[in-house]
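The chain that follows stands alone, in the form predicted on its own, written as structure tokens.
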Amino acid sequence: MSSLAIISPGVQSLVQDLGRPGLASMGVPRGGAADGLSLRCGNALLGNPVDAPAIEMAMLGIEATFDAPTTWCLAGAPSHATLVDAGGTSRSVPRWTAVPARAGDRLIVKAIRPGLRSYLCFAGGVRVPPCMGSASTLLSCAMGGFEGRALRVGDVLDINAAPPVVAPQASASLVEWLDATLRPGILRVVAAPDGQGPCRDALHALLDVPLRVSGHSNRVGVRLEPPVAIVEAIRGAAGGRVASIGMAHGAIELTPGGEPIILGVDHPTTGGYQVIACVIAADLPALGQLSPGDVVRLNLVDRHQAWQAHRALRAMLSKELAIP
């Protein structure tokens, strides 16, 4: 077993997995890593189990060192890596490939961008005692992850024991494809199956509009911003509060003030907001990935069109990194 210790946290560290599918019923989201793609492609890549724990970082990486020998692998969104030795020689690292670390080696992963969060995964994972059969940290409920917080100036991780990988690279192929799916500049919708009236006339007047996203937006929520014009045209379009239904990551839902909120994947699991559309399955990773200032478009699909998606999705996985 090795360890990192943390040096700086950057803006919000926090270990996550795939998260907790399965008690929506009982109030508890399914959480997990925001671009759940990232995640399962940096494990499959040190020949993990694709949901082992690693850290999720976001807007600015982390500075830690290692205490012994480890293998890790950056994924996600583009960062400025470098891994600084004892005798203070310093090399860039790249994304998507794994990476030796020997006892003493300094970690230092800057700005993140363009996207939004980085993952740094570790053969072996992180380890953490599960909770509720995940290790993803849950920030409203103060649970899971390491004492279910962001990591903190000090703290130690411990990281699992792990064989030594054979420096798997990912293909140019896959990093062409990950880097175009994870920021689109568009996510497909289908339209909420009740969605009538007001409901459906607002989600049309969203349709193929700048939205920007807010700096409000958190993994519990991404809003939007549309043109004023359109704010006008669709406030109070949804009736406002509604009783209060389940709820789904990628739901959208539009507040009286006709402003619209993508729920992210900390969202509650019930809402009183109409909701007019869902983000597809094959698109959430681009959801995770918007950061404040972004620009999105919505592009409205059918249910065949989201499921082709879906499979395309999971074939190029197949292909590549043999992801079931």
Given for the second form:
Amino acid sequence: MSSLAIISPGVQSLVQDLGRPGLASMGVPRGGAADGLSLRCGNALLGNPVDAPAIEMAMLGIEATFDAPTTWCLAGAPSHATLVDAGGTSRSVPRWTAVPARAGDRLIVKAIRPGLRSYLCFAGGVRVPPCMGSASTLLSCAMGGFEGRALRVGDVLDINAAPPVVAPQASASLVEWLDATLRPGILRVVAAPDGQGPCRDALHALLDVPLRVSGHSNRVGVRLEPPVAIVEAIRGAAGGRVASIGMAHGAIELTPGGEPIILGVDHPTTGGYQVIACVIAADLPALGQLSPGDVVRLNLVDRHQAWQAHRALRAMLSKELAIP
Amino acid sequence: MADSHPPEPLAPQTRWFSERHVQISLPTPGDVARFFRTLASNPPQGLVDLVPGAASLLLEFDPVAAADDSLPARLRDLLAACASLPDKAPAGAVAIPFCAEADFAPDLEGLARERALDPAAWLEEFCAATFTVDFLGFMPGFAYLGGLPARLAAPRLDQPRPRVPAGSVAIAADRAGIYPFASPGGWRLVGRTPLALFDPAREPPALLAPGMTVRFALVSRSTFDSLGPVAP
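Return the form predicted together with the partner chain of this protein as a structure block, the form predicted on its own having already been given.
Time for the whole complex; same chain goes first.
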């Protein structure tokens, strides 16, 4: 076992795994990595179970020291990472590569861009007490993860012991595919019942136009700012719903003011706004990488195309990383 | 392009919510709870989660299972089986102690005034009511309680509060609810309970479950304090 001492915590660094499926009927959000694809790939490169807990960093990376030899891997959005040894010699470290650190090595991860989130995965995984079967941090309830909160200066995280990793590295074609998958510039959506009924015109007005990601976005939801003329055209299209309905990661709610909100991993399990469409499963990782100021377009596809996209994603993971 | 395939018939009152979610509309919270119990105890292959709503149930599937040609037929059979099951007996009764001192109940006086009642009379009617847990949602352990007397019903606030304290007892429209955690919220606050509505270390973590009956019992501030503060 080794441990990681946090010198600088970044903006919001959270211990996350793949969340807590199956508890929605108690009001518990799924949670987990906002970009589950990067977490799974980072873990696979280290020989970990794909859902091993890692550190999700948003906007800015952490700075931390290892107290014992540890193999780690940087996954997700690009960020400049360096490893500085006890003698002061530093080297740049690429993403999607398992890297051995020695005792006393200092890891520095700088600004994350383009994209929003990078994942620090460790051979063996981060060790935190499980909360309802998961290591995920749920900030709204101060539960799970490391003391239910974002990492702070001085925190020391335990890393589970792990068998040595035989220096695996993602292939060039996998890296190219991952970058395209995480930053496609579009999100493919399927129409939800309200988007085929009362909000059909509003949904179609929002397709294939530039939508700006608001700064008021987080793990609960990504707020989109459509062009002003479109907001004016669709304002009032969605009335408030009376009965709460079960919600979904990727569901696009339309507020009466004409503001689309795409629900993120920590979304409330039920909601009252009308749902015009849902982001397809294959594009949820890209949703987790949308950063304030980004411009994204919604492309309408049908269920069969959504299923096909999911099969293609699975086939790539199976071929490149033997992820089932 | 979209809509290039004809819609696949799923089952009555059932529609695709996404390529991996199926939404079933159901007439009453009792139906939602019954379908939930049946599906949870005998989950169809590839089911990832079940999300009850006020008059609907959302089924999430693994996309591979959702794409399986046999899903619509299996769902039809399963839902037909759910529909023919009898209602299960109520799942127990819970008494919720709550204190309605002014700082815990900022909306009580206004609610009472709207109904030409004094606050004590409003609370008396509230405590005489027997509520039923319709479903849990919104946040961990938040129970939507049906059974608010029509005379006490009131719409939610126009402007939600940025922070509703944990334990707040509240009403909105024809329902009551209790906030397990501090959060922004638009329900009207009529008191506060010291009980922990949700504790991940407890089994089950949620104090309330669908079908349970709930009654509220007014307690003094000193009793509230002696029962201990709620978590966050």
